[in-house]
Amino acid sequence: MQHLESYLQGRWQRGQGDATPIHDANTGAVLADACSRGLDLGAALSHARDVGGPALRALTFAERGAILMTLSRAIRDIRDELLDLEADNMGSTRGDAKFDVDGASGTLAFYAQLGSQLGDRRTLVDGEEVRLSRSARWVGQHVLVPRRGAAIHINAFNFPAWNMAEKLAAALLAGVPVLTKPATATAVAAERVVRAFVDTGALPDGALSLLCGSVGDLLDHVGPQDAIVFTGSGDTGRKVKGHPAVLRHNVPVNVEADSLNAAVVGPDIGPGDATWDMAVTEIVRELGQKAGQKCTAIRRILVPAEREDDLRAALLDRFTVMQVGDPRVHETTVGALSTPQQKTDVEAGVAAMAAAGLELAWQFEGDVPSSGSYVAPRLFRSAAGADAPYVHEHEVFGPVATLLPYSGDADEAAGIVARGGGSLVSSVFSDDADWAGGLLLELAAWNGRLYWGSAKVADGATGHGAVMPGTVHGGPGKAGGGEELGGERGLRFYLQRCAIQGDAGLLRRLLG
C-alpha cells in the first residue's frame, strides 16, 4: 500500500498518527493512505511566502512561462502512468483520464505561451494613463503587482491533475507561490504529478508545496497578502469564506461550487438537422463522461414540448452503446464513481428525485458491477414541465440528468435556467440567430460561460463541458461567484491593483 506524502518546506514529509484510507474505485480495496497530522502548516506557508515568493518575483513572465512549459512536459512524460493511476483510484476510463491529464498539460502549456508573450516584464500595467490635473505631467497609472503572500489551492476530487494545474499555472505565472491541497480521496495522481514537477528541478525553492491529507489548521495561518482558490461544494466554500482568519485579514477567496448547468434545445431544430445532432451528442457525452462527475455536466435539458419524444428517442438510441464497468476494458464507456461516498450520495439523490415526482425516462439496463463505486446512469423527465423544484435546487453529482419540456419561448427558457441560481455553463442549440441571440444575452447574467451550438460549428466546436484556458471558468450565485483562467485574466486574482500618481515621464520609465 502506498503512503502519500506532503511536499512542504522543500522536502517530502508524512504526518503522524492514523491515516485516511484511499480506495480503489473499482473494487473498494484500500490502495493508499494519507495523513497530515503533526505537519507544521504555518511554517510551510511562511516558507512559501519568504522563499518562494521572492524567487518567483525575481523572474520575468517569460522565465516563469518557461518553468510552466517544463511542468507541462513532465506531465506528458508520465501520461500513461497517470492514466493507470486514475483508472484504479477514480474508476476513470482511459478517455476520461485523458480528459483530466491532457487538460492539465495543455493548460500549463497555454500559460507557458502566455508568459512568452508577456516577455521580459515582471509587472503589468492596467489601462491607459489618467490625466489628473491641468498639468499634462501629473498623471495616474494603474499597475498590477504580485501579492506578497501565498496562494492556497483547495482542489476537487474529480480532476486531480487538471484542477491542480489550471490553478497552479495562473498563480506561478503571476509570480505567487502555491500550496496545493488535493482532495484526499483521489490524491494518488496529484501526488505523482507533484513528484514529477519536483524532479524536473525547474521550480525555485518554495514555489510549490503539496499537502496530502486533512487541511488541518492551514487556514488559521493565512495572512493579508495570501489568496485562496477553492473548488468543491457550496457548503464547504462558505465555510472557507467564513473562516475567522480569512475574515480578519480580508483574504480574497475564489470559489467554484455546485452548478446546475442546462442545455436548451431551440424550437427551430429537429431530427436530421446538424444542430439537433450536435445537441444529442453533447447531452449523451455529458451524462456519461467521468461518470457524470463534472462540474460542467448538463443536469437540466430544456426541450420544446412538441420535440420531447423525438429527443428522448434520439438519446435512447445513443444510450444503447453505453457500457458500464471496468474502466480498463476498452469497450467500457462509463466507469465507476470516484469514491464510496459519491456512490452513496448519488443513490440518495436519485431516490430524492423519484420522491419529488420526477419520472424515470431511462435507466441503464446492462450489468452494473456490484463491487466498487458503480452506479447505473439514468435520465429523468418532469411531467410538470419545468416546474420541478428539486432539479433547480439540487445537483446529483453522477450520471443523471432530467428532461424539462417547455413551450419554446426564449423568455420562458431564460427564466427556467435562472431558477438554478447561477451556473458555470449553459448551452443553447439553435440556428435562429434572433431567437438564440436574445436568449444568450439574457442567460449571460446567470452563467460564467455560454456555449452556442449551431450548424456552422457542428464539426469544430470544443464541447459543452470542455473548459478552455483562454476563456474564464466560473459562474455567479450558486456556482460560487468566482472566475479562473481566461488567459491574462486568470493572473489578476493573484495581483494587487495599485494606482501610482506621479510625473508621466518617470512613470513611463518605471513601467516601460
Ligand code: NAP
Second form
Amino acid sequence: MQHLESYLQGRWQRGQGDATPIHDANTGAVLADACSRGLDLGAALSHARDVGGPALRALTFAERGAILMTLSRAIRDIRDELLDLEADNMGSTRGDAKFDVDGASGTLAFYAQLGSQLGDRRTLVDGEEVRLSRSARWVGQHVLVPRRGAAIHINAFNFPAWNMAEKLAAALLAGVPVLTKPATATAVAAERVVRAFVDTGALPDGALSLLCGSVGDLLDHVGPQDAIVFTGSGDTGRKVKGHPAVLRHNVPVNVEADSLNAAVVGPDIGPGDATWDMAVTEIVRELGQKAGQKCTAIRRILVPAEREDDLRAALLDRFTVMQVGDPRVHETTVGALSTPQQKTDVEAGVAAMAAAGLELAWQFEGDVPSSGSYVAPRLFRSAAGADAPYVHEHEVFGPVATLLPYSGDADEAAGIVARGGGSLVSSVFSDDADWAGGLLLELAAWNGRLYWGSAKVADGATGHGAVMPGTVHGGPGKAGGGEELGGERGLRFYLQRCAIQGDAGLLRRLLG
Ligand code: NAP
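Could you output the structure for the form predicted in complex with the named molecule, given that the previous block was the form predicted alone?
The next block holds the full complex; its first chain is the one shown before.
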C-alpha cells in the first residue's frame, strides 16, 4: 500500500498517527493512505512566502511561463501512468481520466504561452494613466503586483490533476508561491503529478508545496498577503470563508462550489436539426462523462413541452450504447463514482428526488457492478414543469439529470434557470438569434459562462462541460461567487492593484 507524502519546505514528509485510507473506487479495497497530523503547516507557509515568493518575483513573466511549460511536459511524460492511477483510485474510464490529465497539461501550456506573451516584465499596469488635476504632470497609474503571501489551493475530489494545475498555473505565472491541497480521497494522482513537477528541477525552492491529508490547522496560519482558492461543496466553502484567521486578515477567498447548471432547448429546433443533435450530444455526454461528477455537468434540461417526448426518445436512443462498469474495459462508457461517500450521497439524492415527486424518465437497465462505487445513471422528469421540487436547490453529484418542460418562452426559461441561484455554466441551443440573444443576456447575470449551441458551430464547439483556460470559470451565488482562468484575468486574484499617484514622467520611467 502506498503512503502518500506531503512536499513541504522543500522536502517530502509524512504526518504521524492514524492515516486516512484511500480506496480503489472499483473494488472498495484500500490502495493508499494519507496523514497530515503533526506536519508544521505554519512553517510550510512561511517557507513558501519567504523563499518561494522572492524567487518567483525575481523571474519575468516569460521565465515563469517557461517553468509552466516544463510542468506541462512533465504531466505529458507520465500521462499513461496517471490514466491508470485515476482508473484505480477514481473509477475513471480512459476518456474521463484524459479529460482531467490532458486538461491539466493543456492549461499549463496555455498559461506558459501567456507568460511568453507578457515577456520580460515583472509588473503589469492596469489601464491608462489618469489625469488627476489641472497639471498634466500629476497623474495616477494603476499597477498590479504579486501579493507577498502564499496562494492556498484547496481542491475537490473530481479533478485531481486539472483542478490543481489550473489553479497553480495562474498563481505561479502571477509570481505567487502555491501550497496545494488535493481532496484526500483522490489524492493519488495529485501526489504523483507533484512528484513529477519536483523532479523536473524547474521549480524554485518554495514555489510549490503539497499537503496530502486533511487540512489540519493550515488556515490558522494565513496572513494578510495570502490568497485562498477553494473548490468543493458550498458548506465547506462557507467554513473556509468564515474561518477566524481568514476573517481577521481579510484574506481573499475564491470559491467554486455546487452548481445547478442548465441546458435550454429553444422552441425553434427539433429532430433533424444540427442544433437539436448538438443539444442531444451535450446532454448525453454531460450525464455520463466522469459519471456525472463534473461541476459543469447539466443537471436541469429545459425543453419546450411539445418537444419533451421527442427529446426523451432521442436521449434514450443514445443511452442504448451506455455501459456501466470497470473503467479499464474498453466498452465501458460510465465508470464508478470516485468514492464510497459519493455513492452514498448520490443514492440519497436520487431517493430524495423520487420522494419529492419527480418521475423517473429513464434508468440504466444493464448490469451495474455491486462492488465499488457504481450507480445506475438516471433521467428524471418533472410533471409539474418548472415548479419541480428539489432540482433547483440540490445538486446530485452523479449521473443524474432532470427534464423540465416549459412553454418555449425566453423569459420563462430565464426565470427557471435563475431559480438555481447562480450557476457555473448554462447552455442555450437555438438558431433563432433574437430569441437566443435576449435569453443569453438575461442569463448572463446568473452564470459565469454561457454556451450558445447553434448550427453554425455544431462541428467546432468545445463542449458545454469543458472549461477553456481563455474564458472564465466560476459563477455567482450558489456556484460560489468565484472566478478563475479567463487568460490574464486569472492572474488578477493573486495581484494587488495599487494606484500610484505622482509625476507622469517619473511614473513612466518606473513602469516602462
Ligand atoms: P468538500 O468535502 O467540500 O471537500 C473539498 C476540499 O475541502 C477537500 O480538499 C477537503 O479536504 C477540503 N476540506 C474539507 N473540510 C475542510 C475545512 N474545514 N476547511 C478547509 N478545507 C476543507 O467537497 P468534495 O467532497 O470534494 O465534493 C463534495 C461536493 O462538492 C460535491 O458533491 C459537489 O456538490 C461539490 N463540488 C463542486 C465543484 C465545483 O467546481 N463547483 C467541484 C467538485 C465538487 P479532505 O478531502 O481532506 O476532506
